[in-house]
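Given next, in structure tokens, is a single chain: the form predicted on its own.
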Amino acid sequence: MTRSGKTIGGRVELIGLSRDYGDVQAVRNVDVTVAPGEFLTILGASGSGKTTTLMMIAGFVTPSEGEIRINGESILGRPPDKRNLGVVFQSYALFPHMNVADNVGFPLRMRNLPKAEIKAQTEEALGIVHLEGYGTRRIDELSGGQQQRVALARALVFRPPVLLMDEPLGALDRKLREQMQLEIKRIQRSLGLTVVYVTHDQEEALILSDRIAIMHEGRMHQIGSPDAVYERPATAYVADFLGESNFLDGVLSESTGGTSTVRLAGGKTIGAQACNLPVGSPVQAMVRPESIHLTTAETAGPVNSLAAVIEESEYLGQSIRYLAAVGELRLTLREPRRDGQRRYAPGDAVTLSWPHRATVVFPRGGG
């Protein structure tokens, strides 16, 4: 936050970093770097390592290997509160015997501000979040979402050059979980903040994200741009993680002019994006249900092309979610609803159809 409006975002980078407790790896030798004004995602589920990677850049969590930087500048070793870093928590961790200005203005207090200077920038902050005027509420008197509003604007008041957030909207009920997706965002780009963001939640790291890194087991598996990840994950652990799939087994039969081609149970074959595993090779391809198309009759072009039966037909009021059979094969696919439309029933023969761009190749087995 600056009243000049240039960017204050600072560079994160983690080089190496791990942590061990005891036998168990909870984070293993992470690489990345955060861009000034950029908005990362660690995305994850419970127990990933993506809240532990959190805590070491806040300096909650000792490093057992490895680098932070900011802005080029080692902070290993130093405090939480010698960091200079924001960070806004699930539960918000607001005094509930303050005021919501002494809540805000608490950071700058402890530096030593003027009391000035301090009023000044605390009415600033609390002006960014929409919270005008509510610097004498109590912290009871507020809504979920309202404290977590203060919660962002005491993180932002002294200035840092990363907020860094942890499962922040997580106990917002889902609609005021979507008006704060969109507050934190415009605040972000605003201000050209950098932002580390903590999630479990998909839709909430494609909403909010210049990139996505996706962790498991300690590891980052992947890091790219919403799209990227989404459209074209780098493992099976990623493409299953994120969003809905469909998994066929098969072997590679062959792999030129960037298209693979894969052999399925029963000798049916269908295109797919150009893999680097040697022709032979069990695979698994993978197409996301919102990709398929449902005909009635052949398709042409480089498209896959399938004849099918319904098994299964669901309203689910935007999208209509079926379930078909390909022989011994099962895939899901999800039109989106449209007036007028056919809904097909149980039964029904129909054609598969997708583009061999949206099939995806991984070694089987493989994570």
Second form
Amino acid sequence: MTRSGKTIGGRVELIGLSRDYGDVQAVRNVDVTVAPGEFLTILGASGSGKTTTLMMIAGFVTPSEGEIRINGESILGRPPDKRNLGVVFQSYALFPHMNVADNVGFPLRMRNLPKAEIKAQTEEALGIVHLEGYGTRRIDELSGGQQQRVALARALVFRPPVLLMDEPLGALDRKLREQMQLEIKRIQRSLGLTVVYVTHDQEEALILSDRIAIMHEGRMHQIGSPDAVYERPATAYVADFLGESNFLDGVLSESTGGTSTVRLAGGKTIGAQACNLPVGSPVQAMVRPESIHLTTAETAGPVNSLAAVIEESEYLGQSIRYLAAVGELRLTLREPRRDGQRRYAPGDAVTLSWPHRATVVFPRGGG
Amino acid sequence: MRAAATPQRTPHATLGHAILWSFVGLVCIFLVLPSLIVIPMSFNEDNLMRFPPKGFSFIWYETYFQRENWRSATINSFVIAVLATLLSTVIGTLAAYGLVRGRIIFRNVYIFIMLMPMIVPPIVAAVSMYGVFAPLNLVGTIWGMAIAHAVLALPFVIINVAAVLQRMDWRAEQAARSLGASAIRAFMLVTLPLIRPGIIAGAIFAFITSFDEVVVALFISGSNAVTLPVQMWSGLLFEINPVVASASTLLIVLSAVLLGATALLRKRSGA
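Beyond the form predicted on its own, can we have the form predicted in complex with its partner chain?
The next block holds the full complex; its first chain is the one shown before.
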């Protein structure tokens, strides 16, 4: 427990982790390894099992199956108070009958540290979250953002190897949330902490994380860096959940080493990223709205190009969103707003183009 | 937006107020006034319970504090009420914690059993307790009375404590655990302070329940653990003088103070 400098973050391993509630499988066979000092976000809708997973690490939910290791050592047999993990709860869970300093000093008191040591470390932790001099304040005198900082300081003060955070910014307004995201990232980097962070907010996940684990119906659908999960989603669910996407129904007509070709419902074919499905299987081709350009853009490599008619146009400030019709198909696309740029109106004939590599193929039907 | 929040004086609301206030008036006239009549009666000069009182004196208060049987009954009542309060508060708080928090089957059955003393007619409870206490030599003892009253007071503690437990944020206790507190330390340092208003309210109800109770006491108190209500009962039967009125007045004042304290407590904890 050094007073300054980095704590070495711990390695967290979840191995075949499952949790059943009667017939409901809240978490199914989850395997994740979080490297020391890594910021991993478990992203999912409510009911995806993300909080259950976090609570299993914290020790409040007992796994039905599987193993949890910190730095190679199983912690399953230990009660929550013997796991030495920092936990920040959604509602902060501060102790309203104690002042700020007593809240932050609580974990040190539980570890029977001498009074002077508790005082010094409490002040240091309050300094990390920029709340110097707030020690004697009552909890109900603090704003939501300040309460959040106290909760963070309390979870950090005993220098846990791993910090678990359950939607910690959910109750804050947008401005404050963005500010706290930067704070959390700064603290995590400067202390070298391993963080497992749970949220349903995809933007937050993209901003904060080294890697994102997308969870749905108890399963981990994909684990990867923000750009990997966004640009190369592993499943249609991930593509749909993260950002906006266009899904085009078709049949896989060709699949060679680096690329694949999809024949769309109207008979047109488009090129896409490689996939390992058999030729002839029904597929969905996914393309992000911001990948589609309205005029033939100078992009490297092969490009899909389809004649379309603008049906709707919406001015969004930073960008303009169009709805375009290609035969029976409808595609949403988004162009960044530029000065002097042509604004298309409903009824205008245009050409949509996007690179083959911006198209991802998923199996259709069945799952 | 603001205007919607202030109640408007519609004819409907006026009628509602009229009905409410007449009902409150009737309750006062038929329920409260008859009890308060003992207050002027306790200042009577002569030795008859009469209303309106004749003259004004403190003689029956003096009698109350001087007579050995009244004094010992008062002391017994306090001792028994304190013991019953301690027993029922500790047991009731733990029971409420288990009922609200625990993952137990037949939860509703347990709740029903624990709340039984409130539902069973006092005379039935008294007869059955006598049947159990007599062979155990608990009849006529302070502890026998304390246990009997603790049973009667238990539902009030459970209801009050369970109410605050249900409103409490369990995450605070989980946070304490995650920060290194054992289950017992988390309960003592975090849960207990947070549910204290409910425990105190339950304790006050338990005290009043014991202090006011007469039916079970008539059966269990014997001749060695006579409580104030039992003494008043025999006072009414054998010596019809205003000392009973003085005792009643003191009881009314005590109950009012205790209930006032509960109300204050509720207000302060924002419940």
